[in-house]
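In the form predicted on its own, a lone chain appears below as structure tokens.
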Amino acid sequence: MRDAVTTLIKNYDVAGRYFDRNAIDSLKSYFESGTARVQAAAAINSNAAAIVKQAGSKLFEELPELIRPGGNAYTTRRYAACLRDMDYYLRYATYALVAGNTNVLDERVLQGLRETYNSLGVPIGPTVRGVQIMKDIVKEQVAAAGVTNAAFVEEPFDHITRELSEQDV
């Protein structure tokens, strides 16, 4: 797993270049937002179960066909699997948020997710909507925790939804 710093170093090393002004500014921005990233992660961590529960409730309220007979979240086992997956996305989005880099999402979530969902015939639309709902809840939780200028919170969730939306799973 790479973070913003190791990714930047790798890119400049591969090119055989010293850091330029853009690299220095990028590092400065990452380090200046470090405390806010950790505070945001702490807010998510302390409320993770509630975030997943609230997001699941809202998702199933918006898309009740998912929990009806024949729906992908019908039966207790499938419902629990849906919430488990939402928790999984939330946890890895938190890792990416702290790292300031979405590579962990690509390496540990999205690649395996595509294969799994393809084999199980899981529709991607509700998954994308669930991640979007979690993003909104997380933004509220982070703001309530007193983190200001937390635009970085959206990045990992947007990356997940963008990558899943661009794939025909």
Ligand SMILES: CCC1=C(C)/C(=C/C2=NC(=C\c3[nH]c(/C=C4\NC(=O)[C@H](C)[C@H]4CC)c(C)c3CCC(=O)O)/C(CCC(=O)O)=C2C)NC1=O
Given for the second form:
Amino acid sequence: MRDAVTTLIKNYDVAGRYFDRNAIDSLKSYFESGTARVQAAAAINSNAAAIVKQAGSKLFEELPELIRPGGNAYTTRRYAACLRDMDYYLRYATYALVAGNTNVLDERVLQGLRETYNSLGVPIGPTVRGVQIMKDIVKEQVAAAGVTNAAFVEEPFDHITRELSEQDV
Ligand SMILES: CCC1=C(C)/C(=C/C2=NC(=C\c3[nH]c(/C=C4\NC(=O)[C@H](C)[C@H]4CC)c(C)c3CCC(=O)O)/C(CCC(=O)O)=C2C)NC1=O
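Having seen the form predicted on its own, could you give me the form predicted together with this ligand?
After this comes the whole thing, all chains and molecules, with the earlier chain placed first.
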């Protein structure tokens, strides 16, 4: 599992080079956004259950067929599994936010996920929509907590969306 700093060190070490101007700039920007990243994570943590619940309600309102007979989130067990997945995405997104790097998502969440979803018939499109809805709620919450310049909040959610949507080659 890597973060913004260890990733940079790894890349420069492989080349046997001292940090150059680009490296210093990216380190600066990571550390300058550090407090805001931690504040954003704190704002998410204290509202996590509500964020997941709200995102789920909005998703099922938009796509009610998911929770009707024949829908993948139909039955209490599958409904709960769906919200649990959303909770995983949110929790790991906060780790990635603090790390300034999406590697933790690749290693702990996304690896093999598409195959699992495909074998269980979990629809990817609606899952992606759920993640996007959650991103919007998170952005509102983080802004409401007074964190400015929080554009970095989008990154982990967009990464999940991108990786899940990726077509097999
Ligand atoms: C921490 C990393 C991690 C992830 C990401 C994860 C996902 C994950 N989601 C699963 C199931 C599931 N995932 C969903 C999710 C949904 N169905 C829908 O219609 C919606 C679109 C969507 C919610 C947004 C559902 C309904 C199941 C149960 C499917 C089934 O058993 O038939 C399963 C199969 C095993 C199980 O049911 O627990 C896994 C492994 N597990 C992990 O350990």
